[in-house]
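The chain below stands alone and is given in structure tokens; this is the form predicted alone.
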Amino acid sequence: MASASASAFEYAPAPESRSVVDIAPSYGLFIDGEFTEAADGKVFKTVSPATEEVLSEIAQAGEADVDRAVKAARKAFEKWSALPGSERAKYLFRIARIIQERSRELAVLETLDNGKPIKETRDADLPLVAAHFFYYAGWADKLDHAGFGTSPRPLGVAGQVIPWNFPLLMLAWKIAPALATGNTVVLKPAETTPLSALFFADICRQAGLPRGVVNILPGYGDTGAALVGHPDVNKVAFTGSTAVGKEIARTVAGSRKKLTLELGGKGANIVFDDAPIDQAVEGIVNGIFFNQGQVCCAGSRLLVQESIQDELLESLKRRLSTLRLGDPLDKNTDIGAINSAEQLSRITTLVEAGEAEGAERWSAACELPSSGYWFAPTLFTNVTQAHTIARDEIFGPVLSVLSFRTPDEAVAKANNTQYGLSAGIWSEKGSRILAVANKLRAGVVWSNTFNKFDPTSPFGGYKESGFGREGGRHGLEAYLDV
């Protein structure tokens, strides 16, 4: 990792000011348009993963609170679903504009609570969050033309559970289409990153959104389970681990609830011998080290054609040595903190398994801060398809490198996984890209790029990566009675 001495040009610290965000010492649950304490008075603390400082104390929702929130959402549903689409669109446009106006504040907040670098929250997360609300605002009065029949109906109350890796972006993916189609929402943010969702609750009030249309319930897994299992929830949307996704599918089975699951992944990034090496290296780095690799669609398996393997790895290691790890609020930081102590120990355990099974580990030389949760960017060579690190989702800044000789072998190796969320292909030949992409069992295939998102494009997986699509016209279907 680039320390100041290793570089001819030293980077001066360039911290983003924390003064733009005012975090209260405590936050309640957001139910029926008001912040309120949990029925049993339980609270939990949310910490900054970069420093381990406590940011705020958050009310922890229990079963009684879930019931209260679902009742509020059910009551609000009558009027909200009866509004003309053009009226609902006005609220969504208003929310999108306020997110843009408050984007700097929200970016700093997200970085503090999640640990990801400010340049990611500022340049990727927040613009996409606003874009999602703008996009679905545009759909609200055009649902008759979405291809789901004339006057498709909303489902009712949506129970939504989101992860900690993109807290505000996952909220936007869930809430924007739900509101555009006339549903009301009870959302549970992840326990390690509840703050941006609670700030979003304030944005809903600022936008004049009718009471009860959006309810936010911070809490742990039991809160999510109570929400998913609530008899008056019509729709369940979950993004998170495959294990929890399977549990939710079992809970919902036999009920009339509509379900979408966006789960884990073990994306293959395939580099052919005619690929532009430098461009591919940037794509590989973006694919696995963006957000510290804590991305379900991360390109965590690099499949490189044998003839260019040495050249590519040399170039990749050189590039990894220039990444800057440190204070996420510094505008020069490339690699931020791991989200929690629990996640760090999971990454460490899987990396140790990789070494124990005989794969060769290389980590960029860098100084890790003394407090907080950190992991140096790491890659493994001599990896086989039998290795744990080539099969299990690590959800951290760890890349497994495998090689191949022919396109058929690349496809076979890429598809040899229980997941099917994303893949990348690097080649100069458009015909090869299309031929290979058609054979890959992945919901999203990027060509000569990686981790490109757009609200107009559907996202989702096959196999154990889940089912259903979020984003685009396809994303409406999950929230309509079709």
Second form
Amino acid sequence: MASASASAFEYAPAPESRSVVDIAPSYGLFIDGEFTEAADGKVFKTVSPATEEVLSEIAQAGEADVDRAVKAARKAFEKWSALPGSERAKYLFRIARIIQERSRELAVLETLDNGKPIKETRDADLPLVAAHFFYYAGWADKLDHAGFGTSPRPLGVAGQVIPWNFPLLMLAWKIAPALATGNTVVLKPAETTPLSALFFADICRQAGLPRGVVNILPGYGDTGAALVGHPDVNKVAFTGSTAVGKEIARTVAGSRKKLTLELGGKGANIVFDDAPIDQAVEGIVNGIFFNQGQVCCAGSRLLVQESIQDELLESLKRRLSTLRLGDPLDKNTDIGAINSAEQLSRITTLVEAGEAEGAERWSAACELPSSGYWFAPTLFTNVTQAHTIARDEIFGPVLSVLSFRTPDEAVAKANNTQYGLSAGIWSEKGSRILAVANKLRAGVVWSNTFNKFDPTSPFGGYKESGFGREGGRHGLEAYLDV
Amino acid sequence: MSDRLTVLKTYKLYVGGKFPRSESGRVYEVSDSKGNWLANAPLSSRKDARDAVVAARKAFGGWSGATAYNRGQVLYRVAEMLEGRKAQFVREVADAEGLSKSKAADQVDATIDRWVWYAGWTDKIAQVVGGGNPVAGPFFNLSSPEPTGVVAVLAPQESSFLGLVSVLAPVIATGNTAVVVASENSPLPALSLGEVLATSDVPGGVVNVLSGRTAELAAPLAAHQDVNAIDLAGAGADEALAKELEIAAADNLKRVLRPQPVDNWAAAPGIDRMTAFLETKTVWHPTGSLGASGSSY
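Form predicted in complex with the partner chain structure, per the form predicted alone context:
The next block holds the full complex; its first chain is the one shown before.
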């Protein structure tokens, strides 16, 4: 949909064709190299959040299926871990290449199932997915040189639970380093976005990956809990909410399971008075409205120096009015659908709390489609640090604006959170950027940019944003016995 | 001179650079391996543990902000001061662990050498575990290790001095501050170490030493919302306790170093204990582009 300021320069629709992807009416679990029904025959439906159209019916894994998948992974581990690293590398290189070949198909699929704009799946998700496999492929035969001793050993079976905001990218972050280091995996995709993981199963088939090395078990939280708690799982990796992360930490307490957690965030995006305003506005928009703000490292708290607050807000609102919300498959779309009805109601509840607590709401005037789950880009001014919207992760396209006067105050406010995942700094002054970056308690700091990812670069949080790093040399550690 | 009555030492805690008694006013009897009374050690309370966390938090900014070179100097100074007090520690370790004088001397030598080893690490660990990442795009980024914050350390029960320093030194070498619970039955070398630290340029609060019941002190430390990490070494023998502490630690997602069986604390330590309490921060910058004219050096 166009913004309210539609004019003679209105865009013509530019929808990407969905004929490149062939979605079957139903999918099974992927265990030991084969698609299979759930032991108890349970299924669930996955819908397109933009239209509420049912895309497919998916087998729902239960405890018996988890057990079967872990057994398959355990059996496969023996041979897979014994393969020379150079052979494992070649499998991963194959997977990377097949992903590149099928990237148009996967991008459309991901957009249909997740609701995010095609330009994001096409230009951000898919290239990064392939890059992660390509990067970790190269590590498989170089582990002796990774700085973890001369012959670091894999852990065994990795149980991995991933979220719905970047379904295929999170799969790549989890599976690529696990396989490169010689582990086998059982992965549970989110219940609202299981399709790309099931398509990935087909990629494993095309790549000739030995059976049982990768197993995919769609399901809900109980499936994840069964996987995490399975006694024969050696490593647990989870990306998702902080509350669930804490529950998982309690579950694995006292066991020998190695654990990494990538959890929530409430990233501060700090704009100093000497920042290049236009670039900062783009960075703020990218920081909080990328993927409808459903990003753990989103810059959801804007900290702006008081002297430029009015000017910046005016530019920001003007920019937000030009964002195009609507059909995610349209190549011009900036803001797609919220992933699920449940997530939409969570966002709505928190926004209502923001209004009730006295913060001032401003939403871009845009028409919301009549079906599907939508939320207009929104910002709050008059926000204090005590407000719920400044403290709790909203995980939606909602920005809280706070101000500061001095760099010290900016740092203090930025760090005043239980989270510590991301932060942004906007300033022309290099020495100030370095000083502030040094003091921020966050695992990733973007200076004069935001939401940049790369497989070579470690990513992960401080404090209650979890522990462990994914990406880069550091990402190997989670899957090695070190 | 055999009729001279020796002057007994009143052992005290080391918290915030000072030597308080336990606020609870309690002590417990410490004896040697044969059961002979050695001293009364403070029986720290939960309140003592909380006070120690406050002191450690207060010291964190200064210690983590000090240069790595400076931290190395301070750690080396600890070794220097210990060297001069060797006889005292040999006696205390021999009593605590029932060792011969020469075996105890080996332990103390190894402990001093451990401080020297970590003194040399302070300004090298960032180079070994951090670095620049070859990003695909017009950006550069650097990943650097940073201390995680306040670390609660349950010192090993059996190795009263070498074990203690083996778990404490890596924590502070990397810029964290520490609240240490000394070996329950053999706390005296740890309490005496406090006196050495106090005269070694280690800022007050960087290391805080508590003596008492490990389980009693560990519980509030594991549950404390302002403790960032916990080393469960000293809970190792009691698996139920270790699990309980790990569950409590999940509440604010503390970094947990689970107990690992260590047969020989004198063995080369490696860097695992340093990296266990480091965070990795990746800082991104755009590099811009100079276009064709500037692109080929």
